[in-house]
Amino acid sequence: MKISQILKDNKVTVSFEVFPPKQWDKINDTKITVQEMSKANPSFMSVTYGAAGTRAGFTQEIANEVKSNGITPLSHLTCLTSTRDKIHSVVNELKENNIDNILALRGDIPEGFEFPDNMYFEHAYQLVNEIKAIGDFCVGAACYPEVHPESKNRIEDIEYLKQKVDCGVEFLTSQMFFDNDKFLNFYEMCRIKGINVPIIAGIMPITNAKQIKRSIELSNCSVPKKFHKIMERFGDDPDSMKQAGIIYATEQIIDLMANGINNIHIYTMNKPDVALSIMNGLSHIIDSK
């Protein structure tokens, strides 16, 4: 099934997101991983895609996992530094395994790394063109609640996506962000430029104290007084951190629904148990919608 046709009606939504492993022998653990997942009954569940094109066979590998264990899958397909060739394989063998949904990305930029003059793909809607030429999918891209790093502010962010909208993606799905207030805002400013698509807002469930700074400078997301609190008081116990981690995302995604977002994502580190328990603090308020 499309994503498109996942997030029509304006249905409440909960998505869930895995990562492959590094090195192979890890595959079956990833596996379990998914298996585990699947039994809180996602609306669809992404795999993200190795670091610069690498490991592209694993994510394939677990979108078939996804798609065996009754779940949609969408697979992520980052283009910065693959050829046109490489992107015509993985597309031409998503195409072949029935996978119809992808996330566009351009991907980070590899520490030292220099634009070559014959680059191919620069930008995420370069990716989606392309893809669109290749066959019918669903193409998703990304979106940042609280401007991309490398814009010069809100204004030309929100430019550069429509951009990418007007190439024909169908949905967005935010970075994480921990202030609902500031997903709003840009939810509503994208309305006002004509961007019209589904916006899927990201929670990242913060479990483990340190995880938070690399966390921070992906998405360049501020942290509220709120959150510091928590990890002030809880970021030295492990338990602590995670129940208390757990708790502020169920609440996030509450306050998201109360507000009328119904479409959420969570970015769930593979992490079965941190996701099964926000989906059981949620079973009531989805059920009612």
The other form holds:
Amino acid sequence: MKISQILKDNKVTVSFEVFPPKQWDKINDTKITVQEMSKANPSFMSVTYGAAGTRAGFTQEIANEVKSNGITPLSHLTCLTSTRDKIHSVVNELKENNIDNILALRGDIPEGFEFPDNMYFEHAYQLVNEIKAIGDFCVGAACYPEVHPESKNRIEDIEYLKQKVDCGVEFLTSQMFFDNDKFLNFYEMCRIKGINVPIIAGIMPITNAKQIKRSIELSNCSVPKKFHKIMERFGDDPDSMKQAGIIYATEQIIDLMANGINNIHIYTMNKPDVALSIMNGLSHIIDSK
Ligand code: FAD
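Starting from the form predicted on its own above, please write out the structure of the form predicted in complex with flavin-adenine dinucleotide (FAD).
Full complex below, order starting with the chain above.
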């Protein structure tokens, strides 16, 4: 099923992200994770693509597992370090496996990467165009409520986001954020600038102290005072931190929904217990209109 269809009737949706393992011999562990998470019946499940365009086969394998558990898969695909032939081969394989949804991404710039003169894919919008030319896919893309780290400013970032959407992107998934006001302001700005596709809010439950440091380094997102206080108080006690992280994420989602945001994506970090706890905390809310 196409994700555009799932998002169409403005109901509440909660989707999950899962990442494939780094080594093939762990693929069955990730499949078990998918099976566990499927019990919560997420609206769809996205499967990440290896950094620097690696391990395409792993993403395909896990996307197939998502599908065989009765959940719609969303396959991530990055282009910066890929050739056009490689992109065609990966997209055609998705087509053969009846995977309808692709999150089109540029990918991070690897350390020491030199941009060749005749580069085919420099930005995600070029990948969107390429995928649309290959087949009838529902294509999504990434967006950044606190501005992409390489962007000069928000205006430029949103202008390029609009260019990407105008190429045929049907939904956007946001980078994680911990401060809902940042997302709500960004959402409003997108609407003012004519970006009218569904914007799915990306929520990362922080369940251990080490994770937040790394997540912030990678994502450039700000951390509200309230969350710093939680870290100070519970950061050294793993069980308490996990419980506080789940509750913080659940409260964030409830507040977003109260503000009219109906589409949520949970960065599960492959932790079914965390994903299921959040879903339990939302059980009546998900069924509401
Ligand atoms: P782009 O849309 O190309 O934007 C990158 C930068 O270029 C921005 O600063 C933008 O403003 C600017 N820009 C865009 N178009 C133009 C233009 N025409 N001219 C000049 N500048 C322009 N990475 C992975 O490796 N694997 C994954 O599975 C993965 N999944 C992700 C999922 C989500 C929801 C998010 C938010 C990120 C994900 N990433 C993943 C990370 C992502 O690849 C990086 O954030 C990357 O740095 C940017 O990708 P993008 O698709 O947003 O790029």
